[in-house]
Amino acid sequence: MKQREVVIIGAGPGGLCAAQKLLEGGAKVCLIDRNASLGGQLIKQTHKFFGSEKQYASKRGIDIMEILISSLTQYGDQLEIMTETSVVGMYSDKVIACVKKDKFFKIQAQSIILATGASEKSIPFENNDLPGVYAAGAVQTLMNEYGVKPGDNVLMVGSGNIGLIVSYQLMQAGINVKALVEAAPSISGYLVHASKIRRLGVDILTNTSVKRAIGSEQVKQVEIWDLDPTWQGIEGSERILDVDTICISVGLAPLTELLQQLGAEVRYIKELGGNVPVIDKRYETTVKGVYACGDVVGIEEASSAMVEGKITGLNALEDLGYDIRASRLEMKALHEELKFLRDGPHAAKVRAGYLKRGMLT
């Protein structure tokens, strides 16, 4: 078996951050991801950021990536790197389950850092499961990675930042967006974003949702309807669409499965997601020596993550023994971060939700 000192599972903004910190401390850091590439969801991320000039406001998300990965490159042999790498199971003895391509193999961690990010919600509508109905973060996969486009006519569903977004670059790449439904009676995105569709002539029609795909072998059109008050469909109120995508982007879930495997305790918060690990202020959860950081303790922006990430890493650090006196003040300005980017009245669900957590930053 491998013996590490940090193992941390999830190479996206949170963890590269984590990362950062940890080995700039001194520690000997083992990042592990199972895609080819690191980065997480800011390989696909093409469009400028919001937030704090200090996590890279104005900059697009492929190039903050890269400067995040430009920073670990320093560090040699103290990094180790693992892509291609899914971990299938994790343990109360901190014992790690991996498997890269046919190779299983585990390892012993004195220190665990989860930040596995979140998976995409769908909702459930007829026939769709037919070819032509994605995930948001699929589409922005196929244009933004391999240059591929979905489809020619698009229905967009769900009016967050990602659905509005994404709504704009499939347009920037020729692709016809026929309108965008929102089931609840206001835009819950930036209406910044928003405004950009609209003056590009795409009709954003809230309290409306899918009824039905239409189509055999793939989708061809999209029946629509109208919600009352109890987010019912309306009958009557069907309209059909021309398209042969549909575009789904109703929110995140926290991957909180490996963190419920090893025995942490989980609870269901509304506002942060779903299920979300207890933690405490630290980013430690209930298994000692075991932290989590990023959209897998509560859904936000990136910018958050990063912070997140900075403020687990230091303080796994301290845990392991290392003198951290210095980044006092560096904490204390983190944390400062943190409330400043959950000040804004888009982050009112998040604030609510650390509410709950009872450990509002």
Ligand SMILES: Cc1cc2nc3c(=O)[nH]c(=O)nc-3n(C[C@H](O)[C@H](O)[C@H](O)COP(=O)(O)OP(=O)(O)OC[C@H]3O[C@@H](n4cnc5c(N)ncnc54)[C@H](O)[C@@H]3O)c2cc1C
Second form
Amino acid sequence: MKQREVVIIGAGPGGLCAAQKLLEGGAKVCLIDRNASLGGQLIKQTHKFFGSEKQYASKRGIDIMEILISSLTQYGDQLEIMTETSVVGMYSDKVIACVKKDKFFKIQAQSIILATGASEKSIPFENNDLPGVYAAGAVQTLMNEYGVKPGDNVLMVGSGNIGLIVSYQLMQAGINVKALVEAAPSISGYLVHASKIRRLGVDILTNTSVKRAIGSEQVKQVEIWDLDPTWQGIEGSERILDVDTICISVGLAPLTELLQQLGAEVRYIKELGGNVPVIDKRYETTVKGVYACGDVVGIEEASSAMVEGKITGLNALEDLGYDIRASRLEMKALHEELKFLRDGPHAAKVRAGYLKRGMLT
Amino acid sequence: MIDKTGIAIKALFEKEFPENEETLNRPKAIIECYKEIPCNPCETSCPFDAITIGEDINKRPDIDFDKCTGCGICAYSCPGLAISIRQFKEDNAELKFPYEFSPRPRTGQTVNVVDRSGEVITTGEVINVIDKSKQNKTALVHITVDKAYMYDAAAIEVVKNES
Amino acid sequence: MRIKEHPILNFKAKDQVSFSFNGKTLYGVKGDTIASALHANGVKKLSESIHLKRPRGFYCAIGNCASCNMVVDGKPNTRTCITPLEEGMVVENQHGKGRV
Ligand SMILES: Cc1cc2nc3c(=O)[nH]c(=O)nc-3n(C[C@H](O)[C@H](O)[C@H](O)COP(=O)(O)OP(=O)(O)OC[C@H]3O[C@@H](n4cnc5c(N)ncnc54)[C@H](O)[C@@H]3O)c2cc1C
Ligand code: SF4
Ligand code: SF4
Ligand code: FES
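Next up, the form predicted together with this ligand in place of the form predicted alone?
Every component of the complex follows; first up is the chain already shown.
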């Protein structure tokens, strides 16, 4: 069995930033991702990011990805990258089971950082399994990573930042966005994103949802309807839109299965997206030497995933016996950054989640 | 309302313009960022310190029109595409809007101008398309319209490929 | 169905990769996954559900949901959304649990 000092599972902003700190401190890192390239969600984020300069605000997600990846290239043999490699199992003695192409192998790690991100949720409606009903992130992957149009006419479901941003990106790819529906009474993402698509002609319909998709082999149309204050569909308010794609953006769920296999404790915290690992302020799970950061510990943003990644990397470094005294100030500053990122009205949910976690600093 | 539709009504966006109309005889940045979000590139990008958000990046931007030169840097730096540059020029209004579509409009082209709901309200003529590499693919489209549209114009309609 | 013009990204013409889908020869490009190549060819139905035989396409496109499972070079349950397309691959719709 291969022996490795630190294994990081997931090479999104969280995993990449954790790797950076560990490598800086002198540890040997093995970075695993099932995708063919590094970057996680960033690979498809063609828009300019929010935040402050510290989190690369005003740079596009794809460019931030390049910055993060190129900061790792100087480390040569200290860093081992395994792409197209899926982690399929984890055991409490910190053994990781991987599959690359047809090959199955195991790695014994001293420390593990889990940065697997999240998966997209779905919602129930008639025919929601028809080809043409896609998660918003999937549509983004298809367009921005592979350059393929998901369809010609799209209904977007959900007004969070992802729904709003993917609508805009669909238009940039020359695809018609017929409307955006939102079950809640108001838009949940940033208003600047909403205004941006609204002034380009996309109807944003709140208190509205999908009744059913229409089509036999694939989506041909969609029926939408108004919702009453108890979120029930109102008979008679139905109307049909001609779309070949229904794009679902109704939230994300942390990918915690691997942690559960390993025996780490998870807890249901709705505000953070569902089952999330129990962690302490150092981002260590209930299994010693196993850490988690980024969307897998609670759905937030790339900006916070990067900060958490750095914090986690430094802590893992310390536990491996490296001297991190020189990084005390940096650690303090990182916690401060997180505090600001979680401060505004849009972060109310995240704050509520962290309050339940007893970790509001 | 804006919470439900994404459309800022007049009473809301008017407050973001200078109180004294004459201020707009010179180009000024009009910032339409109505809700607190963790974001501050408008502040950090302005070379004239005209925009203030402060240490807590969740605060809304505040602009000092006396300091603003209308240079346009904030307009292409803002990830929300929430900033436009506006100025009266004789009987016209000259506007610069951020634009992230392909193809770019051409100088001299007549384009449709939309309001905040996406309704076409008038046409404008493209004076110039500013698209330097440091703007990182957010162009500024400089147009001229009748001055009656100074306040209501919100963007140009996406220009389609001529076939 | 490929994006030709994009304001941010540059989709350069890439080398063609040929593969077979249900016996027909189709073409994708270098860098495609099996699912993206099929979609570019207008193929949205990738599999059928186990019990009701309902058509299925991809859903997540990042390897999480198994909705895109197909039979590839005789191997069932291949997640085509994260499997890179290779020259000469034999791809078939999967019916049910994927016995071959
Ligand atoms: C449309 C959209 C717009 C967004 N806009 C912004 C924005 O403007 N600003 C912002 O700050 N954030 C934004 N975000 C959010 C941001 O992208 C995420 O919060 C961030 O990517 C989370 O980082 P992460 O490292 O935790 O996970 P991810 O980026 O999701 O990376 C997880 C990685 O783990 C890998 N992985 C998972 N499971 C396994 C396994 N079993 N084996 C091997 N590898 C595995 C995956 O392949 C993936 O590469 C946006 C997200 C979307 C979808
Ligand atoms: S237009 Fe120029 S001077 Fe005015 S606020 Fe923007 S960056 Fe500053
Ligand atoms: S950069 Fe744009 S979105 Fe961000 S705070 Fe300034 S005006 Fe608002
Ligand atoms: S579409 Fe979800 S695993 Fe491929």
